[in-house]
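One chain comes next, on its own, written as structure tokens: the form predicted on its own.
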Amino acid sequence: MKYKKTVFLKNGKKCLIRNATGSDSESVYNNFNLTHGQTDFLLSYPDENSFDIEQEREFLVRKEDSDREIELCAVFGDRIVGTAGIEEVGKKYKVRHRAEFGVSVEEDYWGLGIGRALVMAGIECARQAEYLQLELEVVRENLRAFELYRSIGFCEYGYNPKGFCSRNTGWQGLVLMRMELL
């Protein structure tokens, strides 16, 4: 799926959201392993990375082919600072409906709009692939992602309170949300 935009982030310069290309899979790889080590609220840790550079190219260029999910990038200057992605829960008829979704950006470019940005940007790709709901889940500490989630449109439609174990806080509650793409 291809995708381009460019926002203006609160800091009044701009930002490209695009979809990232196999060309990209080192600088998306080495955002990856950035992002997963600056904060707990994550699904993994920079150790547990499963691609090397070759199979993130090899991922990105079957997201860039595909017509149901997607693997953005938000390109600040000449680089990297944060992805989202969408992938489809599933082909079979009962759920070929749903998609889910994940972001993340450096820690140094938190505030900006950055996330939204691509939070909104996936909106649009999914409604694009006819998705009928996006879903996602949230640690329910990380406030600044759930209330941007929830200024959005998403709703809180379960919660699983050992949902994550940390390495460094113990049990982490995953609040689930949904967002109804109609």
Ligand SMILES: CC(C)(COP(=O)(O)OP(=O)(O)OC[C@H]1O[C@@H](n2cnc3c(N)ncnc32)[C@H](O)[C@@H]1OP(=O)(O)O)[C@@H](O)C(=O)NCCC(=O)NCCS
Given for the second form:
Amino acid sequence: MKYKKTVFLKNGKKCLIRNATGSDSESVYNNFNLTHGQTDFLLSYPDENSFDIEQEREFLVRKEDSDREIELCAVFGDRIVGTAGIEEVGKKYKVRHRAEFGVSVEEDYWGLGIGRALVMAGIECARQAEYLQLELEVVRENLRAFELYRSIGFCEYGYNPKGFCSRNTGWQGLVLMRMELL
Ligand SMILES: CC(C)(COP(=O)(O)OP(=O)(O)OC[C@H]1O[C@@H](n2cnc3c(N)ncnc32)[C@H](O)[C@@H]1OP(=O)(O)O)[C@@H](O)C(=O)NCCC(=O)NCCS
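Alternative state: the form predicted in complex with the named molecule, after the form predicted on its own:
To see the whole picture, the full complex is given below, headed by that same chain.
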């Protein structure tokens, strides 16, 4: 999928939210490794990145060509400082209406409104792809993300007390959230 929108951040500066393309592969790869090392609230650690830069490029090309999935990036100045993705739960008729969402922003740029802009863009893309439900999982202690999702309209529908096992802190409970896109 393709997407492009300029938003104004809380500091008055512009940020471009657009779909990442194959030529962004190195920046997206570096952003992934950086953000996944800055927080313990994401699914994986930087050393678990299963892509190299070429595989990242192929992944981004597939996303751009897809009707149902997208990898978004937030460009601030000339730098990719955050990414977000929409992925289908499955192609079978019974689950075709469901998509999963994920987002991360580089820590130096938190609090400016970039996370919110990426979530809003993700919702817009999910609607465009005709999903009826957007889903995510968030670590219970991740109040910044939980508040962001709640304020946008995601509702809590379940809790997995042993959802993640952190290398640093042990069990992390996952709050399951969903939003209907009617
Ligand atoms: C979660 C994350 C994407 C938010 O990005 P961000 O750019 O800082 O988000 P924004 O500036 O748009 O907004 C943050 C919102 O979080 C909430 N928030 C901010 N600081 C908070 C705090 N200390 N406590 C609770 N909520 C807080 C507010 O609702 C705020 O929205 P508002 O100020 O517009 O009302 C970012 O912190 C991040 O990448 N974290 C690490 C990865 C991660 O946790 N991803 C989500 C996995 S489910």
